[in-house]
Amino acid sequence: MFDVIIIGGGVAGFSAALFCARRGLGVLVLGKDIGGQANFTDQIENFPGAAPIGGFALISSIKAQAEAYGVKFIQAEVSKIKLAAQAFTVTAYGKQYKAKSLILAYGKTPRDLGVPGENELKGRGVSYCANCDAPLYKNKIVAIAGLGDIAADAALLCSKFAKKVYVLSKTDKLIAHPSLVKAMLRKKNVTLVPFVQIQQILGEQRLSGLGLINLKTGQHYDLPLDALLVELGYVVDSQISKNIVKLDEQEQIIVASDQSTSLPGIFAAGDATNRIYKQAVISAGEGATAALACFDYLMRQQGKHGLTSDWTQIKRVKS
């Protein structure tokens, strides 16, 4: 019997996973892997207090904090959980683990574009998010799949930082805000290239290029880049979560300020949630959130002094 089960083995995982132990808590991290989306990015640049670092580090580096006040990592996928009268069961891989509460830090998966070489090639110049790795790619060739209003926003970032930035499009145009449409084309760093399709992810190490198809034409050719940016969107794998916590219409985890849920003893933090901006220093912000919440209920729950907010300890000085 764990104090706390967190599910989800990335920023907000690890960064829940850290504050409870700091409370003493008996903390069982599962996750189907290490890192979560922060894998598919090359090099983070962002995150107050490190040098850049890439993906994967920084979440090796908070997990091994956690480890270090006796947080328990199972590397397993999540299938199932079960609700209690004293406790939550959750299923993973045909084993059973039992905790007094949840932390649901599960995060959310970019829309793959599903072609040859995208899987093999996803971190070593196969992006998923253009607000992380855009400045990574200075004076490269980069490529935008995507679609709208997000597939623009990406193409104007990259035009602050890339030499050349190809947006691709099935259709002669791309179909997103008329203003964002104007603004992307008036860089002249910036090509519309239309009637394509993306037919393979060329490269080994990395990625060295795509092979094209003209829609209208059917001739096949490469194109050579440095980068792809895929920009479809993400989605939520809500599976293990329907019918215990509130969704949204998008499958995200509804949660309060204190990133509780609306059943009591489940928290939620990161991606997998409703809130709106999606990074790995917002996430760790709420696995912190959602711990002290946790820790704050276990306490509760067993008839002792929660939690107090630190600024009810502050006395107002008069004017």
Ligand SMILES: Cc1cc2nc3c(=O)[nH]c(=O)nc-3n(C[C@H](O)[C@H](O)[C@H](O)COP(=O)(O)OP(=O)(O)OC[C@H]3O[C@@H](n4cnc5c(N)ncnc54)[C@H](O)[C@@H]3O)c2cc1C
Contents of the next structure:
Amino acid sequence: MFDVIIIGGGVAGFSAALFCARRGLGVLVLGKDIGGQANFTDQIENFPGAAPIGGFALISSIKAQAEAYGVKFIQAEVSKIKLAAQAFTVTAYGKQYKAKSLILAYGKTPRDLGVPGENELKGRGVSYCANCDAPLYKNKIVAIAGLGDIAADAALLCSKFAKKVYVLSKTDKLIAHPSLVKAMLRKKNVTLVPFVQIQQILGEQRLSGLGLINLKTGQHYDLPLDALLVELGYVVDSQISKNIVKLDEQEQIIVASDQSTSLPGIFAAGDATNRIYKQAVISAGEGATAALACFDYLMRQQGKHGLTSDWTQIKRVKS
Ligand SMILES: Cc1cc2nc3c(=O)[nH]c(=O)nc-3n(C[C@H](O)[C@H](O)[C@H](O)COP(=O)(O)OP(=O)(O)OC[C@H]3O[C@@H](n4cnc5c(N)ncnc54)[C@H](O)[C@@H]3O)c2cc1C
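To test you: the structure above is the form predicted on its own. What is the structure of the form predicted together with the named molecule?
Next comes the full complex, this chain leading.
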């Protein structure tokens, strides 16, 4: 019986693990992989205190920090969560693990384009996060795949850095908000390429371009590029928490300010939650909060005083 099982091997999961273990809790992390979405990026340049670093290297260092405090990690996919007799049973690859509390940190995944070459070149010129990667494309030629607000937003952001931004569209219209489309098309270095479909992502070690088809003429041609930003939104797979904790209409876990969910004893952190902004440092912070709230919950369950901390002793300064 563990004090807490954390589901997810990304930045939220290992940050939560570190904070739980430093409070003396027995922690098991079950994760399909090590790194999560951070593995999809060339470099993370905005994690405070860390020099530009590969995503896998960053998460591996948080994992090592957590393991130094006794955290156990098993690479496995959780398929079921069950609550019975005040304990949670988690099933992964047919094996069952028990804990007094859970932290859900299973993240999300970007929606794929689904064309040949995409999987091979993810993180090597094929990106899914303009907010994260746009500054990496200074003076480069990039293309945006997507038609909605996030695609237009990505084009606007990339226009600040890239030499040239192509917005590829199957029609001659974008479904983004008109004001965003207007702002985007006003940029001198942004060009809307209508009636095209991406057939293939080209390149060996890195993306070198796209194989396109003109949907009006049927003509095939190659577009040389430095990067492609796939801006089709994200998918959260909350199958394991359905009917256990409350989810929003996008199946994100609804959390309170202390990262607690609708079911006592279950906390959630990172991109899987309904918090509006999603970044590595935000997930790390949510992981830390979830861990402290979880510790407080476990202490109170044992009839002990909950989390006592100096920050509850704040006194107003008289003016
Ligand atoms: C291309 C790209 C570039 C990015 N660049 C940056 C950047 O430069 N800076 C920045 O701050 N942010 C960046 N981000 C965002 C950042 O990576 C995410 O906000 C962050 O990784 C989310 O962490 P997380 O732990 O909440 O979720 P995730 O990283 O999604 O991790 C979730 C983990 O849970 C595992 N999991 C899922 N389901 C299960 C299950 N059933 N059982 C067991 N394990 C499961 C997954 O395999 C994964 O290990 C980028 C994102 C992308 C896609």
